[in-house]
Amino acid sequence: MVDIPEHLLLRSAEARAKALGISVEQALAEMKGETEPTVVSKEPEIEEAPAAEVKEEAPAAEVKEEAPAAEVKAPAKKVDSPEEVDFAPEVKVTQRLLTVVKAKPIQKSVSVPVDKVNTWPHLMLPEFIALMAMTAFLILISAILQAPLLEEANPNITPNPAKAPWYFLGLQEALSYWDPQIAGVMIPLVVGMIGFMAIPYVDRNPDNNPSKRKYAILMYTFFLAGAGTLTVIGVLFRGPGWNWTYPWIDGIWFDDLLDWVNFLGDGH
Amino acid sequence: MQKLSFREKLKDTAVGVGDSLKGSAFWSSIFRPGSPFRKGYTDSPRNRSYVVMNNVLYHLHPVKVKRHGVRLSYTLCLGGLSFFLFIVLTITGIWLMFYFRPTGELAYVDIQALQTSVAFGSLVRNMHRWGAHLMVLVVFLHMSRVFYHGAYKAPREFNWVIGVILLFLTLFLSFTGYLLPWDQLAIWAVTVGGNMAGYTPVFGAQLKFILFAGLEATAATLLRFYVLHVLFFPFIIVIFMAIHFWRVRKDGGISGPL
């Protein structure tokens, strides 16, 4: 056994006859285990707070550690009878229980744990690569690609067909079925600018999940495909009058690819 | 004792002078702590964040990114192709107004000369051709792959709107350069482009006028096309971009993971 100093000894031993009403002698006696230990069966009264607080602790620990079962029986008899239900029985009970407030932070925090890698160099070295790999892929086209230059610009004379860009190729395509105001400005004013501003405010489908939102991605997959098609026959096959060309057939009719239609020696 | 070779005599002068170089106040004074390129550099956690936090590119990136986004699969990159590709325009258009001037009489020549006597003009011109083509193809792109993540729901709803905005100036930028070379495939590309805008109902003549400088394609459109090409678009395009790149940190970076 741990060798106690002999004064902090006394005074525990002191505190425990206060708290047993027994003598020191006999508490001193029983803490070095030479007789057999006091139980009271009935806590004396209290007249003081702090003494009740001593006296709650040493039978309880008494209870637990040895407790021979006849002794039990008075402090389990208590917890039955209706009258002492109080977590305090002895103590006069000055304040009730109102409500139980959940302990909970005043403030939300709402930030979850995202899986999260530095962005150097997982980022910015991936980044830096697709960057050499777009400047060697232009320089490449452009080394062996040549941009067009026809004869110089002649109000007089109106090629046939007279095509615009490659981007606005589906628009004209579509002036040839439409009225212009429909197809020339309705299309791409409303559908193409305002429509397209308009597609967070119009789907509120809080869901990122493909399978969760298949008529948003139908939608544009209908419109990607509505407009690639109607590029890719404005550019390929369109002639002279705007009348259907074959471009296996009759060629390109495409100013702007003149030098990749060499290229794959296939011009008109 | 071994007598050193000229060879290994040169690689320790080598290593020598970029070691002092490397740990001068003039090199400390361009490469700010914890820059790969500084003295002393090691890879650790702390200085991966430095790396990031001390480099102007804070303004583009933060220090640490959504693992899920970093996958080449995930964007392609394409919002970073499209701005880099503008960059590209840039320099090669600004190289390209050194040997441009916008006049009927001059334009169509100053291209010819381009391509014929002046050193690289022909691959600088094809760069910045098939660059504008493949940025409007690329901003396509990016916006498809966008909406094909869903990435425009809350908090980014503003940001696609701006999106839309800066592919509609791309557009601009386009048509706008496809005018300058004054050849029969500028002129009637623009003709038709802008007869197109003729069609708005209520102000599509006086649209059609503001933009051609007249009633047709002229040289006076060629001046007003070349200010719009070179300072208005870029100038707007510019401020949207600062936009556009400020919403995707503020917004929380990129989205997802689905």
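Here the structure is a predicted model, which means the values were calculated and not measured. Numbering follows the first chain given and starts at 1. Just so we're on the same page, rigid core means the largest C-alpha set that superposes within 1.5 Å between forms. What changes on going to the form predicted alone:
After superposition on the rigid core, displacement of the C-alpha of residue 180 between the two forms stays below 2 Å. After superposing the rigid core, the C-alpha of residue 14 moves by 2 Å or more between the two forms. Annotation for residue 250: C-alpha shift under 2 angstroms between the two forms, rigid core superposed.
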The other form holds:
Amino acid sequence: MVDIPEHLLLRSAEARAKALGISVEQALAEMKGETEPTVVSKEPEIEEAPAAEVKEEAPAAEVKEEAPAAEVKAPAKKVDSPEEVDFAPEVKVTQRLLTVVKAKPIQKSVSVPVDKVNTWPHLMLPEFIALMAMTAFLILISAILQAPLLEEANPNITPNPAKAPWYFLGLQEALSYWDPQIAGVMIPLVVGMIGFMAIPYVDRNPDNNPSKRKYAILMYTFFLAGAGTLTVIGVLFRGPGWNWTYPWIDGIWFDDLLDWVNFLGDGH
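Having seen the form predicted in complex with its partner chain, can you show the form predicted alone?
No partners, no molecules, just the chain.
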């Protein structure tokens, strides 16, 4: 049985008492089933037709034609059983509202984002544009900068300082601090291979948004900061004998960068 709230039950009892002419307490008891319901019988209403006007001198046949018959409605069937009585007003059962479910539209106005795109043109077109831009930049730089080949290498003369290409200068700088077995083997193996391969297992966040991958970004930032610092020191702050120098005092001891310095000096 559905529990009806008290305020709704009281309101229905007041309406029932007003309609039946009984007290509110009696109507409330009848609705709860504590007493027998009040039986209300309605007397049928009969509409009486006006009496036919009959002329004394007219014959019976003419009286029948001129006087309309009285319209009498059939009396309504009297109901005695309480089960067949229609109470007024009807008691309306109100259900309790548990939750509100937001209706979804049949056709969504906003498309559902997906994490997959076609290779063409979303990938190939930007890569092709970047390739053409980088090719044009390299052609322009090679036409401006003078980068002649040095003299033939002499095994009896070692240049001082002997610097590796810029992408190896970080490793060469690390060799000046630690033993070659540590700086040349252990650090690249542990940091460069095992460390990078372990990142997907340490940071198991499946999100592709960079702002939500803070742990992975933090680890890679430490690597870039360390490698970049060692490279900058090897390029600018190492002179003859791999001693510490200041580029604004002792000059730059790196052939690849000297072309840029000479180019900027000629421009002035």
